[in-house]
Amino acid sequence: MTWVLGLSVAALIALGAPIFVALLSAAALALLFFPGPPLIALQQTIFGGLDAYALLSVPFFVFAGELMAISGIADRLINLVRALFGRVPGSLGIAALGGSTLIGTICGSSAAAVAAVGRNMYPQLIENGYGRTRAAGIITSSGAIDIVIPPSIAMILYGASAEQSIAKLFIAGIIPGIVMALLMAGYISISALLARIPREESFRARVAWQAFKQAFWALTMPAFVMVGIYAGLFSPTEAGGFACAYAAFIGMVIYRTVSFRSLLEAAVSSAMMTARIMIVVAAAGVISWVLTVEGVPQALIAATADAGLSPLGFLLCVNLLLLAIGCVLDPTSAILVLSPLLVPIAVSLGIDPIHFGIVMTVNLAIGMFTPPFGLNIFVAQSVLGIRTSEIYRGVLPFIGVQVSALALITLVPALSLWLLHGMS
């Protein structure tokens, strides 16, 4: 049974058949020709996969980023890394950089951070010498942070999905994010300054406490939802309607960019991208619950004992299958596949589940930018309106960093766990 899921999903996918069809059909297949739980069972699984009280939070998170992106908080935010960073070498990218990671404080989507700075930053970059290509490869790769730096869905999917705490997902997955986006702002200085393109104006106070100013109310979102989830004034769940509320208020009453039919907009928009994630979160449950009955998870606990596997071997093996699947499979699907797999595994070996969490989720990290299937890649090609082929090398030295930074995360479990360890 094991074999034929496995490979009906990997022909199905192959075939171009979406993510949901291709693991319902396979489970329906192994519960229709192999002796075992009856087919009824399949939909009783997948209603019973969505009755998780963390799943709550992604209608509102998946909500909160609509408003945000509508409300004209990009141009705030990108104005404000940009002042603050004047003339240092690469100062535009970085303020790409910068804008993309502080937009993932605020909803979490990859592809929402591309498509909202790469539509204000890319004809800038390349005003500003930076070429096609690099421009692009920043671009493209920044949006990967967002669904490290918390509030994250796909940390949201995987504390649902591994039966974890949310909020210790959040607070570990500070740190790695900032890791992240220092080393690509380090790579993105020195590449520009080796290239000798032109720096922006000297900083100045005055410039850079406008900017402030106009992003204010955006920044405070982020700091009351965190602050308030890790002070135990609200679950992650309520944070997310607390988002949304907030979301709305400043759109509508501070910077008045957002109107009632717009608001709208967004709730139709946003109950069409929940009912995706949800769709393949109720057939992922299913092939998960079919692996289990079968046994699956104790099997590979056995085989990986019998392999004599380190920790560090494990995570090692862990990192190159993710970042394979990474580059074809978008992060919700692979957490919510791979997750009853593999941490089983990890707790047998000692691997504190809240880090591998944070290795999961970087790895899917990056194979959002990883050719050929990264959605991001498609996402900014469609945004910015170059070819493929150029994307693919603007950003190949992005992936040798944001590598870099995964193995320094899976290395040092306290760049994960310091956090919570001071909070306890």
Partner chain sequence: MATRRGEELMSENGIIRAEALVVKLVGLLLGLGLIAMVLVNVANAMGRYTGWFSLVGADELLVYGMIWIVMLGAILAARNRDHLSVNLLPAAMNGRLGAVIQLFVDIATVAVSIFIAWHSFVFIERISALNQTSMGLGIPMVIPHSAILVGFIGIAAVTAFLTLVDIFRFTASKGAAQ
Contents of the next structure:
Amino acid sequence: MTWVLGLSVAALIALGAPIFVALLSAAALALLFFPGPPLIALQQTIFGGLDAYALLSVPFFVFAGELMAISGIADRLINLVRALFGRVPGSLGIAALGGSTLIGTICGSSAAAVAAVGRNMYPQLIENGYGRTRAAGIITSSGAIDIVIPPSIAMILYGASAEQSIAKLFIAGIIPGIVMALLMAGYISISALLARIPREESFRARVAWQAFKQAFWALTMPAFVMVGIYAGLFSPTEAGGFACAYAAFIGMVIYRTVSFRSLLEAAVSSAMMTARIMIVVAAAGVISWVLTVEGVPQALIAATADAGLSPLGFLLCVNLLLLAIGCVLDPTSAILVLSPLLVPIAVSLGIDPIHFGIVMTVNLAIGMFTPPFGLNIFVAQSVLGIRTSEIYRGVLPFIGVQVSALALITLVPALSLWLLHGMS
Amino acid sequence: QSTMKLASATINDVQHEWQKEFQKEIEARVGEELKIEIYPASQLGAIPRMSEGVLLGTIEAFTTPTSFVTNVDPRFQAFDVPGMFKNADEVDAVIHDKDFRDYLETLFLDKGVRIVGAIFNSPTQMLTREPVTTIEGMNGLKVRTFASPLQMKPMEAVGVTPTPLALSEVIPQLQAGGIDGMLAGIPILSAFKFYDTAKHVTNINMNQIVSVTLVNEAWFQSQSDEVKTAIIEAGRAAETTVFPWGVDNVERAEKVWLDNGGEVHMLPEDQQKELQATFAKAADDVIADQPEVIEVKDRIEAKLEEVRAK
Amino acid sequence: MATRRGEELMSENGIIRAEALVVKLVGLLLGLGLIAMVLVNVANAMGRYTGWFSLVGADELLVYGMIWIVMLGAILAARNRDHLSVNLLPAAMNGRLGAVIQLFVDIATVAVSIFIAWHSFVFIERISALNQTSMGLGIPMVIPHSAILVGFIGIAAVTAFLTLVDIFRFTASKGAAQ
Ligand code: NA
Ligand code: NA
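What about the form predicted in complex with the partner chain, after the form predicted on its own?
Up next: the whole complex, starting with the chain shown before.
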């Protein structure tokens, strides 16, 4: 069963078939050869994979990213970062990482962040000597931080299916998200230094002030979105729509860089990008559903439960299992299916379920960019217009970095729980 | 041997408990003949997908509060009318009355679903960021409701602005003050640890939530007579077993709420009466032009009068 | 002879231009749809925040709009052959082997799209017989569900068209080479 799925997906993907075709063929074959539920369930699961309010953040943030690019908001923000930190090795790479992290604080979807940051930062990174592989690696992997930093769709789903407080999960994700970002920043900086990527001239107050003045309105955009969320004007999903509206306002009224025509063109290309991302999301949902009704994850987890592991052994086992699953499944469906099964075992071993939720989220965040299958990889490839093999090579070192972060987050529960205990 | 997938949106609550009891009862009756698989916590998809699934037979059974299947058949609204049932015992007396239960089992056969389980879930209460202890205190609050007139109109009648909102947006909006509260049963509020976000629950007892288990009728008819009988009997046996569990569960949930720093408020008795009357009037207006709903509601109320007379 | 060849070219150009126009119009529709979604989203949040008005069913409208955008966009992406895919292997091959692989992938795409479209059709037929409506907007569920059917029929159709054009070109170039 699992083999049929795996082999047909792998064969079709390797031959360059559209990902959604490979996934749906595998699901169709599995349902034909291993009859279970009626085939009309295909329609239902494809539709169900798209019919989720939180997924609206994908079209909205893709569109917002596009508008930031054509209005010049992104350029001005990047120039400011360069004026302030240009002397730091790898500053532009860190700016891309910072962009992802910033988008992460207002958005819960990793694919949208990759699209937005990739669209804005990739040309700059190439121009500044980062090389395609390195630039793609930075952009593809840093998007994963978005689902660890609150708000996060993955955590909302974990909270709902494991009966944990979503509010606590959000708080618990803050430090692990920062840890991931810091480790990434450290790696980007050191590797940029070793690769002798050219640095900017030393910091000059006058240049920085000029860049700040230039970027003032651009800076109000993330500020507006953050304030809007925390003042209750809009929800995290709606924030995407407001980000579009505000970026369009700045572009059309303040900077006058955006005409109605270019706005419409941006909307058309964002809609197309959304379609290409979401059809893969829907098809991946079908695969998860087929695996669930055929009892595959249940069997895997039963085997884990029967192994009689220590808490630490269990956590490591779960990490390996989830990293493997993350190679083929998308995190949203994986969390829905796996957490009701794994959390009771974790709790019986004395593991804090909030800590466990963070461990799961980080795992599946990494799964977003581990080859061969990772939504962030496909999105990056499409936005950056480069070969998959280059992205595969680019993300390799970052898998190492983020797995180290995962190890740290797994071994030190305080990273997740400290802020919570500080609260109560 | 056939398989019966039982789906629901929640876990470790009275719905899940009924499913587990049902599984035991089936095993005792027909053993391996019918394999029960339980999928709690929306593992088989969101609520609209599960209700479509049971209608079209992609899943065999779905356990849900009646308010989530009013689009399957509007007559499900009859169970959600605010102010109708006063408490759990009244729900028990009506839905487990032999006559009524027979009537209920086949009421929705024209939609292709059979009811094999009917259970008391919990009363609908109001969670808020700030304490609410009077009807006036509700005035102007933005409270998350379902996009259903039977929740929205009665809330409007007491001055609340009903605010339908996707479930994934509720916590962030509550935290930020974009909404002031939400309607829910206390087992849900405690299970999802809402006390971390908003501390106050007002026992408005708007309605008593009834959960039902729908089975795809075409699938049901394709089973052997022995299995059909077992399903019907097991469903009713499980109802009887879980009723006290469900009542205790509401108490347990309230205790969990209080133990975690949450507070529970009651309106003064006269105001509670006034509130129920206002709700009931608003609800009557909502269903006034739906005779098929009124017919079922009348049936429930006739049984209620019988029960109250005793 | 010369005039007939000219007519053929003209009608071919006509088809190509008509097709290009349809593609452009659908693209514009998707763009306008996305802009409309942004406006509904903003209006809905503003109405809720101020308490002035409440757009019941706005969440459904947004999600169903997104589903239609995704499925129509997927047809255009199939038409432009730029769906997300892994481009490891085909680069290493060119010429005849590449064409054969492309043909195989296209046939798989058409086959799986027709398969999904068929079961989607059966589903929609049954859901429409049951008069299912949505919770918030109260619209027939056939409307949002049809997006999947339309999308996969469209993907099958444009891919079949591209495949035929490819086969025609391939045989033509083979003929020219001989
Ligand atoms: Na986030
Ligand atoms: Na992966």
